[in-house]
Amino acid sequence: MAQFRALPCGDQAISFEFADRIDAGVNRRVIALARALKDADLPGVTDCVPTYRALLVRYDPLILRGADLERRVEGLATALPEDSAPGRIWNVPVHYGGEAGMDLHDLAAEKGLTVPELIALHGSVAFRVFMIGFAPGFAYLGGLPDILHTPRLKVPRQRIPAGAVGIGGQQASISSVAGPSGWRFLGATPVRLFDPGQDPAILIAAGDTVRFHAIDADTFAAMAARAAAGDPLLAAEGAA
């Protein structure tokens, strides 16, 4: 039985689609396949991009034929472990409210919660990083409590600051760079998820776990100043 659908994306990439739904088990297999491909160091493979339910593999057609890539990936997918290796844990500080948290009070009222209750609920979750995308380092997080599921805005705002912590639909997020967004926002973290001056430039990876904890405005300002000076602020705390 096929492990996936192989969908050609032009003549230099194939998307290996495992399912058509958002599911942590499916995402674990996608990430496990990405790691298996990296370990295999297959000549001609130039990049792997894991998503919620599929793995995009880019290749050089002068070195590797698409049909051969499919056969090699099929073999790797058949031998994948039942569960992928656990990712890292990140405890991310958030200043709730403020300029970036423009939806905090309205969302609390909409959900029938007090602001402290909403903050405590958001901080009670171990979010899974399903994928990195949209912008460099932008983290798509799964595990949002049902009561916080919220449709995105019909008209996106034109500029949301880097570090904004948001929710949209059934997902949560951390914005890595400033830009437009239709998500709803609770606050901001001083942590920089994307910094081209650091190695690696993207801090958090698909398969990691994120927990949020509240900090006050003064702590946020002090940590933001350190981040601007190049301090990554966080270190991973081990496997989930």
Contents of the next structure:
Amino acid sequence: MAQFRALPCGDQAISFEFADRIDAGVNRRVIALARALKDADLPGVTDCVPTYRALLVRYDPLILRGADLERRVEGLATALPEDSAPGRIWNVPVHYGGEAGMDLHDLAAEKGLTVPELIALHGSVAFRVFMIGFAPGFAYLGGLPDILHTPRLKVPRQRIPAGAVGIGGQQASISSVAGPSGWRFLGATPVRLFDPGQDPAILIAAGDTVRFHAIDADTFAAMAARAAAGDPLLAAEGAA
Amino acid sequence: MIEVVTPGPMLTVQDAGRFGLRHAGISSAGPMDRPAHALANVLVGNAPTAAALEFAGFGGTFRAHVACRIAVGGTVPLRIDGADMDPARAHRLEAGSTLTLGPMPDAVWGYLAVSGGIDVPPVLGSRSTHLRTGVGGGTLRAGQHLPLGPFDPRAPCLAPFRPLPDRAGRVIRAVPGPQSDLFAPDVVARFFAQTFTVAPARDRMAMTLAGDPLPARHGHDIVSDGTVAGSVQIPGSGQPLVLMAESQTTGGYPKMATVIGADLPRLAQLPTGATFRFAPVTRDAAEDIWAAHCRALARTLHPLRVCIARRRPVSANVQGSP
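Here we have the form predicted alone; I need the corresponding form predicted together with its partner chain.
Full complex below, order starting with the chain above.
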């Protein structure tokens, strides 16, 4: 079946576009194709970036022409497994509220929830990691309960710390590096999603699953100290 | 070791870049003008991918703490101990000498390569600075001492036989898409017909262009997908944003076109206020242009001429001790 359109992005990249919507099934096919392409180890392929609904492949046209890459990818796509390999599962500790969780109380009030109800709701979901992008290790999480869907701020805040756990539109997130953001924030995790000094530098990958659980301020402080000393804090569960 | 005495704007360490990590949200960084960066390096005997310094407009002042060779990329005015020097070749810098770079009258991004390369520790396989995330350090400050890698102090100063390729012209070629179909055909035609002006809002992440607004048919939000250096995004303002070396890896604005690899350095070097237009090319043609560009660059970088140092025709440093 024709699953995607091959859209040239200049002379060194092609976007294989499966759909134009956020959909777990579409995203599973994108990630399955990324895995298949990685396993095929084609000479000339330099980067393979799965996103919500398209796979961006960078290539070196001195080694592999775009037209040939399209043919190879079409070949791989015809043999994709229906169910892609399951991702890993990450149980991420969150200290709700506090300095990074500046929107927790206002959001609960807006939604007609108590703070514990909101925390329980946020912790009840298995979020799908649709993609890693924008910034190093930044995880876009799908599966946010409808009641928590919240528009972005009109004026972004200038500095949100790394580890902040937030909500933007229909998505959830974990900030990987400090920076400006228009998302709303519930708390912070001591886990570092991006640490250039660690191997791997990026903890979570597209296709993984994230669940959140609450920790108190003292546990957060103790774990943050361990993270600062280089402890990754988390091990994944489930198949790679 | 070389010391930053007075840093120019956006002074950073850049090697060829950080590759294969876009799936992790990490874009390549690396030089805005890769050919100019490579040329500066080979003039001092480095690999073209070695770490050198990049700056915007004015490089600043530097002091050598060891005898070394230096070269600039492109047409950067340079002075050594107050004397104007030829920017088209490498020069010997004695320990204690002061080097001043810029201002550049007709380019934006300048390079200083030093023999041995700037030997800061690699992060994720590269010495390039990614300013926005702080990966690989930040902008350089006055008083910083930059270590140099090993080099042969007796090696000659070099000059190129040929200029850098693809430096002339006010047309920037681009492959239409990946989202040009989200614009009405007359808007796509206008994108390739109108004259754009390089706007002041520009950095290593993106350049903004001013021109007649380019509205998308159904708004300017798409489900985020992958981006590359050269992606021409059209945000709600209708004014194009061209992503550059330090681009984000994914984005949610529709992309009208992608600037071809051979022309991206020339776009980066257009001064603010300069005007140009885009010309459409097919992907196949762009790949051929890229191959020709790489061959021409290789011809510039490989057969280098040994300069006879006129100031010091017989020097123990140059000739070796008896």
